[in-house]
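Next up: just one chain, as C-alpha cells, the form predicted on its own.
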Amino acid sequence: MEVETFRQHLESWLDDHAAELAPAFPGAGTLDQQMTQLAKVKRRLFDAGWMQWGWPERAGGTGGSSLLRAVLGEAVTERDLVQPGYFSMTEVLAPTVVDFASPELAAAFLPRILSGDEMWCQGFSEPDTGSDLSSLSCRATPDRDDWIVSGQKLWTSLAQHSRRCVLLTRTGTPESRHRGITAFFVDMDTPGITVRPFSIISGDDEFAEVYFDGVRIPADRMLGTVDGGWNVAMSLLPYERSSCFWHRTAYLRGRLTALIEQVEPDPHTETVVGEAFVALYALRARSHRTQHRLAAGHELGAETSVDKVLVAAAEQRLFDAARELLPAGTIELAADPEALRWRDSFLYSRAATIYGGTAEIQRNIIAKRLLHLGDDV
C-alpha cells in the first residue's frame, strides 16, 4: 500500500473508532493505566490489520514499506492515544526477533508483540558498565543444549510488565569485549530471574533491576550465533534511533501545539517557543531522513547518533520551554491531571540526554566515527 493512502485510510479508522480507543483516564494516568491502555490500542489495531503492515510476511506481517510502521506511530502518539516510548518498545525489539531468530520463532512471536498479547524488555545495560556496554558481565555458560546465565541488568525498562527479555551476556573473556558477547531472549517467568522495580524522578516504577541466578535458556532462544550478540546490538540500537524518534517527535509536537495554546504571545514568548519550534522541526527533518534511508534498505549506524542528540535537546528545549512560560507553579505545584502531565513531562526530559547512551557518548560517536577527529577526542 502506498504511504499516503494508508495514512488517509489510517487517519479514517482512527477517526471513526476514537471514542472506543481513548483513554479511560484524565491526563497521563499511572504507569498500571498506561499499560493497560497500550494492550488495548494494539489490540484494536491489530485486530483491524493495521499493526502488521510494514512486517514481512514470513513471520506474519503483512508486507510494505517501513514506512507504513512510522505512520501508524505517529498517528497513534499524536491524538494522545498510547506513551509513545512505550508504543515505540516494538519498533526497536520486534526487528531483532525477526532479524535473528529462526523464522518459526519470529513466525510465532512477532503476532504476540505486536498484538500487544506480550510485552518484551530489553536487557542490556549492567551497573558497572554505564553506557560501556561492550564491557558487561552477566554470563551465559552451555550446559548440554541448554545455557545458564547468571548476572544482573538495569534500567530495564517495564521488565515488570514483560512476558520476554533480549538479553545480552557475556560467553567469551571479559578481555574480548564486544566478540564475546551473545544475546537470547528468555521468558520473564523462567525460575531464577527477580524483577525489582524502582521509581524514577516522576514517581512512574518504569525501571527494573533484573537477577538473573542460575536462569536456564534453551539454545533454541539464541538471538544470532554464539559470540555474535554484539552484532544484534548494533542492529537493535538503529531502530531505537530511527522510529522510535519519529513517534517521539509526533507527541513533542502535540505538546508544543499545546503550549501554544496556553500562553498569551508577547515577544518574549514568541522568542522562547521560536526557539523550541526550531529545535523541533530541526529533529523533524533530520528524523524523516532517516525514516527514509532505513525503508530504502539502508543499514543505519553511527549516524543515527546526531538523531539521538537533536531529540534530546528539542525535549529539553520544549519543557523547559513549559516551565519558564505557564503561569508560576504550574509544573512545581501540579494539581489537576494536565499541570500533573506537564510536571512529568518535564521531569522525564531530563534524562532524554541520558537514556540510550548520553550525549556525551553520542557526541563522541559522531566526532570519532562521522567526522574522524581521532582517538584523542
Given for the second form:
Amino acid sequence: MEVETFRQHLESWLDDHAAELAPAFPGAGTLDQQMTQLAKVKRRLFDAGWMQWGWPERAGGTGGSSLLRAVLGEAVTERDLVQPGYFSMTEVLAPTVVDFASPELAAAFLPRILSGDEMWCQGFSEPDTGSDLSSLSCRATPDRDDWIVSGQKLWTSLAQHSRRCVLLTRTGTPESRHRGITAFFVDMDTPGITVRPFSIISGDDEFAEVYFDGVRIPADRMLGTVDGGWNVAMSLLPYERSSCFWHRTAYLRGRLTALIEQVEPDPHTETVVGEAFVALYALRARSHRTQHRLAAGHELGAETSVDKVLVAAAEQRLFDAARELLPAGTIELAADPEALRWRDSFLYSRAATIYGGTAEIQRNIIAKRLLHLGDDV
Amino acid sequence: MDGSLVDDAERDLLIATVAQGLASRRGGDGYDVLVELGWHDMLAAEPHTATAVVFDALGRANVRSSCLADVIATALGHEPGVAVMLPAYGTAVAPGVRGAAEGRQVIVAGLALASTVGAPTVLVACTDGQAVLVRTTDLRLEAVSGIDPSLGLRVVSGRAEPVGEPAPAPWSAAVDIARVALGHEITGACRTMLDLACDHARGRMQFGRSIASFQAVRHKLAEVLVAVEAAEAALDAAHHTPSPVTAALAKVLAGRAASAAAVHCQQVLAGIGFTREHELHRFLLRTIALDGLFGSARSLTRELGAGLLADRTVPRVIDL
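Show the other one: the form predicted in complex with the partner chain, since we just had the form predicted on its own.
First the chain shown before, then all remaining chains and molecules of the complex.
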C-alpha cells in the first residue's frame, strides 16, 4: 500500500472512531490507566487491520513498507491516544523476535504484541552492567533440552506489565564478553521470576528489578544461536532508534504546540520557541532519512547513534523551553492534570540522554565507528 | 526520493569530477571551471542535484564562484550568467526599491558577488515583486575586506535607471533556493573542518598516545558530525519537500553545524587551528561570512519561532 493512501485511510478511520479510542481519563493518567488505554487502542487498531501493516506476512503481519508502522505510530501519538514510549516498545522488541526467533515462535507471538494482548520487556541491563553491556552476568546453563537462568536484571521497563521478556544471558565464561552471550524469549510467569517495580523520578513505577532464580527456559525459546546473543542485541539497538523516534517527533510536536498555545510572543520567547522547533526538526529530518533507509532494506547500524543524540537534544531543549516559558509554578507547583503532564514530561525528558545508550556512549560509537578515530583510552 | 534522474553512481562521479576541478582553486574563484564542466546545463536539467553537488563542493574546497547569482537568476526567471544583486547582509529583503516618487529609478542597497564588477548590467529584485536590470556603472560598488576577504563581496548602493522593462519575479522563491545553496556550501565547509580536525587528532601525539583516544576530544568531534548530519538531512528535505520553512530550517541547521565545527574543530586543532599556517582558518572564516547571507542561523531561528507563535501551531513540515 502507498504511504499516502495508508495515511489518508488511517486518518479517516481514526476520525470515525475518535470517541471509542479516546482515553477515559484527563491529562496523562496513571501508569495503570495508560496501560489499559494502550491495550485498548492497539486492540482496536489490530481488529481493524492497521497494526499488522509493515510486518512480514510470515509472522502474521500484512506486509508492506516499514514506513507504514512509522506513520501509524505518528498518527496515534498526534491524537494523544497513546503514550509514545509505551506504544513504541513494539518497535523495539518485535523486530528482534521476527528476525531471530523460529518462524513458528515469531508467527505465534507477533500478533499478541500487535493486538495489545501482551506487553513485552527488554532484559538487558543489570546492576553491574549498564553502558558496558558485554559485561552482563545473568547466567544460563544448559540442562538437557532446557536452559536454567539465574541472575538479576535492572531498569527493566514495565516488567510488571509484561508477559514476555527478550532476555540476554551469559552462556560463556565471565571473560567471554560479547562472544559468550545468548538471548532468550522468556515467559514472565515462569516459576522463579520475581519482579520488583520501583518508581522513576516522576513517580510512576516504570522500572523494575527482575530476579531469576533457577528459571527453566525451553531451548526452542532461544533467539539466534548459543553465544550469538550479541548479534541479537546489536540488531535490536538500531530499531530502538528508528520508527520509535519518528513516533517521538509527533509527541514532541504535540507538546510544542501545547506550549505555544499558552505563551505570549516577545523576542526572547520567539528565540526559545524557534530553538526548540529547530532541534525538533533536526531530529525529524534525520529520522525521515532513517525511516527511508530502513524501508529500503538497509541494515541500520552505528549511524543511528546520530538519531539518538538528536532525540535527546530535541526532547531536553523542548522541556527546558517549557519550564522557562510556561506560567511560573506550572511545572513546580500546580496539580491539575495538564500541569502534571508537563511536570512528568519535563522530568521524563531528563532520561533522554540516558536510556538506550547514554549520550556519552553514543558519542563513543560515533567517534569510533563513524569518524574512525580508533579506540579510546 | 527527490525525483532526481541522476543515480547514485552518476552522482558520485559528478562529485568527484567537480572536486577535482576545484582542487587547484582553493582560496580563489572556480566559476570558470564549473562552467566548463557544464554547470549551466546541469542547473537547467537537474537543479537539485546541481545545486547540492556544486555548492557542497565549493564549501569543501573553499572556492568562491558566481553560482549563487545563477541560482537566484534562474529562480527569478532569467538565464544564468547575469550578475545579480544580493540582499543586505543579515537580511533577505529584496535589494531594490521602486517608487512613484523616484520615477523609473530604482534605489539599490545590498551586496554583490565579485563577478558583478565588470558586468554591464545587474539584475535587481525589488520589494514590489518586480525585477529590473540596471547598469552597473550607475551603482557604487565597494569591496568588502571583512572577515573573509577572499569571498570577494561588494557592498552596493545607488540609484539607477532600469534597462528595459521590469518583469514580475518571485523573490521568495529566490530566497529559498539561495538559502539551500548557501546551506550546502556551509555544510561542505563543515565537512572539511571536521576532516582536518579528525586528521589532526589521529596524528597528534601527547602523553604518549594519539589525542584521538581521549574522550574529551572524541566527543567534541562526534558533536560536530551530529550537527553536520542534521544539516545534510535538512538540506535533503529542502529538496524533497521544497518550502520557505524547509529552506529556512536547512540554512539554520547549516549555520548551527558551522558554529559547532568552528568551536570544536578549532579547539581540537588548538594552537595551530588558531593560525593562518593551518587551512582550518579559510573554512572557519568562510562559514562565518556565509552565515549572514539571506539571514543568519540566529535571526532565522527567531523568525521561525515568531511564525509558530503567530500561527499557534507547529507544522509537521515533512512527511514520510
